[in-house]
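Single chain ahead, written as structure tokens, the form predicted on its own.
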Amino acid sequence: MNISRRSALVAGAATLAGCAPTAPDVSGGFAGASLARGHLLRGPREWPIPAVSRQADVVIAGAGIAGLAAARALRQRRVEDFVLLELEDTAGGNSRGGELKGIACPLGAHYLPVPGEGAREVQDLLEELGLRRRVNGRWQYDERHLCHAPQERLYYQGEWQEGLLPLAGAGASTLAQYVRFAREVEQARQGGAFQIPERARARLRAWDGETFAAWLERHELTDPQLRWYLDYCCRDDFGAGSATVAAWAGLHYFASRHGFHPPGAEGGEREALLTWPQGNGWLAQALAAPLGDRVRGGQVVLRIAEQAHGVEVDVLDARSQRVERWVAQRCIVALPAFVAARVVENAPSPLRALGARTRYAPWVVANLHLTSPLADAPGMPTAWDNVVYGSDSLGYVVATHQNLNPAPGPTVLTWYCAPGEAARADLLQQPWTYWRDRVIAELSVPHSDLRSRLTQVEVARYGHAMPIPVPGALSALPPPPDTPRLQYAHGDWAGYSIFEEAFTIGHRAGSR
């Protein structure tokens, strides 16, 4: 992809930024994920003969969404003696939400569009959580947990701009690229085929066999700030870009939600977003409050064996440095492949394909602590969601961005970055400083008092976030190959991860 020169000036000024000195007062380092115990699993190993062994009805392996909303589900059929069995200290997977200083910040996820008509599990929940109610015959969306204006803004060349389609001294050809675009989204829409959750995948395979840079070099999209768009948008969404996903799912961010709309376009409006100060941990949260002490946190999963009794399922208990084992009627397996081929005994051969084949996104969540909100660049002010043109990065959103209070004060920045799959070794071994000073160079370029209001940055590394829907991927894509004792919840099972369709593969092994 190419780059203009203006852009490159600026990338170059972020570079020569992380060279100077950073601030040696800022404190930080590590937060969310803990890598050492997920590691416990990597290789063979030995372990000792169960200490304690406990039962339950239903034991389900992993508190994410899918985990979550599974046990949502129990709950709905009147079956409460269950367990859920959570790697982390706490529920909720990428969606897991954290605080510094006092105030809430995500750790993953930081949104959830308003679902469309197909996400009717999706619809349930939030209208159980009091988020959305019937007005009058029409669905209503409490304002509150709408993200509130501004939304969205771009730095490019040396200034802010609304949105994050590139327009400042766009040309003709530029525009038209645009337009063209649109027309190929609003016709991949019509065919009905991009859907979520996705319940036609049969009809994507069409768009299933390159990538999306192939396909947009096929239709002569090449525009260089077009083409940047569009693979922010799949990093964005998928942790890797445009040559590395499939043409499916470049076309699915746009064709299944909002559309593509060109400058000028009527109901060019996206959709809109629910957002919280923790992110998505607003939701998981709210999930796992009524399910009390049947989460139990710091639990790896070793060993899930189906016997003629029941289910086995073998843990160790990360306090305790214990082994113990829960026997159960049935277990709901919400972890991702790769994990779940690697502790289900004798694996079904869907698993262990879908496991070895699937590709996975590393991801970085830095949130910055501010005394105080940053000057800005000329243009736009401040975003909920705020990007920099050209970075590698993803940009930061605003943990604060919901408060109403009008009088400025410490807030969060909570910076995302997708590394690519060939970061994944640098990603374990960097100190959290190295994330410290990457972000302080990037964002010193549009805030050049960030150095000075900066107190503390923490650090949430994700070594496998999430699936990369690569060509060929969901054509190879199998049904979880559930059997009466033993069920498949977990979004690596769509081909992608997103909250609703983690949300409703759950909702639908707990409904079982």
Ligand SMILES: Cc1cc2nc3c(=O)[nH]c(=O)nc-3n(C[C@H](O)[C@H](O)[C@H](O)COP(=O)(O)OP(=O)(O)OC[C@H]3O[C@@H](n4cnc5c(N)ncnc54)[C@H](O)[C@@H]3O)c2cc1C
Contents of the next structure:
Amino acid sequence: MNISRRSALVAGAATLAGCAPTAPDVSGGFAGASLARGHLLRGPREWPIPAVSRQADVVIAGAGIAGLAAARALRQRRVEDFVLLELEDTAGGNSRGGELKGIACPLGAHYLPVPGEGAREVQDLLEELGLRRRVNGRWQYDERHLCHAPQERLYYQGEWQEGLLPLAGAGASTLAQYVRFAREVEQARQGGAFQIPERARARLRAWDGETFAAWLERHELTDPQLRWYLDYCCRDDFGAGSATVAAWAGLHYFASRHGFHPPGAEGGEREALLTWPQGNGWLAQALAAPLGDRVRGGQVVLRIAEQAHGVEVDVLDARSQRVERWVAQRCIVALPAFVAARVVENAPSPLRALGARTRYAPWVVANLHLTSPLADAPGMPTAWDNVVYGSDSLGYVVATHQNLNPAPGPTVLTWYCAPGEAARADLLQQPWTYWRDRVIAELSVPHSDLRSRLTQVEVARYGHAMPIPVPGALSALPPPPDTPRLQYAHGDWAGYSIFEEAFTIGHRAGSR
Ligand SMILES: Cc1cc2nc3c(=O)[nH]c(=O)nc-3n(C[C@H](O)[C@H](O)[C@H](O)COP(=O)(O)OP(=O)(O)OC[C@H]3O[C@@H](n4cnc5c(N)ncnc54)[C@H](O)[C@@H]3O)c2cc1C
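Switching conditions: you have the form predicted on its own, so give me the form predicted in complex with this ligand.
Then the entire complex follows, led off by the chain already shown.
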């Protein structure tokens, strides 16, 4: 059966399961990023003359992971006179956490793989936070923060199986393709072009000229199960499928970490992940906590202008609706490139080009509050990450998975969906109930009792969540156009968005 046929079946089953249950008794609404605040910058608009002028040595515009990492690096260099100006009420950007009826849950990013040897800055952070330490000459991670088993499962052919690579009924030709893909990944790994954080970008250009799907075709890797799995991985990592992202991006997750392990291969144990009930919001909170009131939420940066005497940063205070001006010696622009290109006066051409060229993936994250854990289809028990084969979404993680209390009680599932660029308008136009009904329809297939346990759904929308690494984007990626007063720091400057890149870029900007 080909992928589209399977998708149609799952979608059909989902519609059947979901057609009755529009769910009027399930409360909820939108949560997370404020689209209205972000869209203040969309059209040309005259802002009032700033009513107040304030001063700091350094202004950091944007308190996502890159901005927070920059602040930490400043403090390491004993620069304490700085502020972070953040559009949302709290810091963290795509890595914020939230809670639903008192249960912590992610609003966006939810895990960090145990960093490899190249990610020195991230290792250093994890040591500082007490998550990683040397015991008898070996590095160990705090068990409480490593993802507990079982880690992943896939709903496939009416049962839950362990891991996300489809296995049930996999014939010899499917298994042979799994083995061949593993060999291709191994070959790509040789030579060290794939690293996290990316330090050898130029060497990835060899894989930047075609889509991952075209690369797979060329290598005669056409098995539907393998292709579904790899497409899923691309959507999960980049918010766009294998027919959209460049070949390097499709290989990157495997080739920059521990390779791809076909069933039964040596070293095939799951990669260790760090995760928390509130996802990477835990890391964001840990970074923000020592900064105190230097993190200023509800501040929409409208203009950043380099002047002879310093940098002027004009912000709209969302509560008072007053425009204020900060004057600083330096500014770290930790904003997405398309925002930075709008607010930086006389934006340098590399920034304008990156802002204009980058294609962003929209994302939707829905948190579902349940009175008790769901009953299950046969097979593998509930894992941290639970994916339905052939569905348009990316499945759900269980926010209470890391709890040490074995007594089952209320829980929260966090459902992820990268609906594609064409669906961006849906994020603006559709009511929250559209996403609620979509989640219910999809998850009612493996969980027929979902409706009876569901009490509340909170939907977070990200219109421009992360850059899509389309073919050619990496080759055209400029280095940040830093000047003595302006430094640029955001995951967009890596060409793809993960914690390690955002953190390292921010750390380096703060260190400069
Ligand atoms: C749904 C989702 C799931 C993800 N899952 C993972 C994961 O599991 N693991 C992982 O490693 N990565 C994940 N990511 C990638 C994530 O983007 C990065 O890990 C990281 O959080 C990016 O940080 P950043 O600082 O580069 O960007 P951002 O998070 O975009 O930070 C930019 C900040 O600037 C602020 N801002 C924007 N405009 C203005 C303005 N005009 N004025 C003031 N402030 C402004 C924003 O509000 C934001 O706080 C996920 C992303 C999404 C969207």
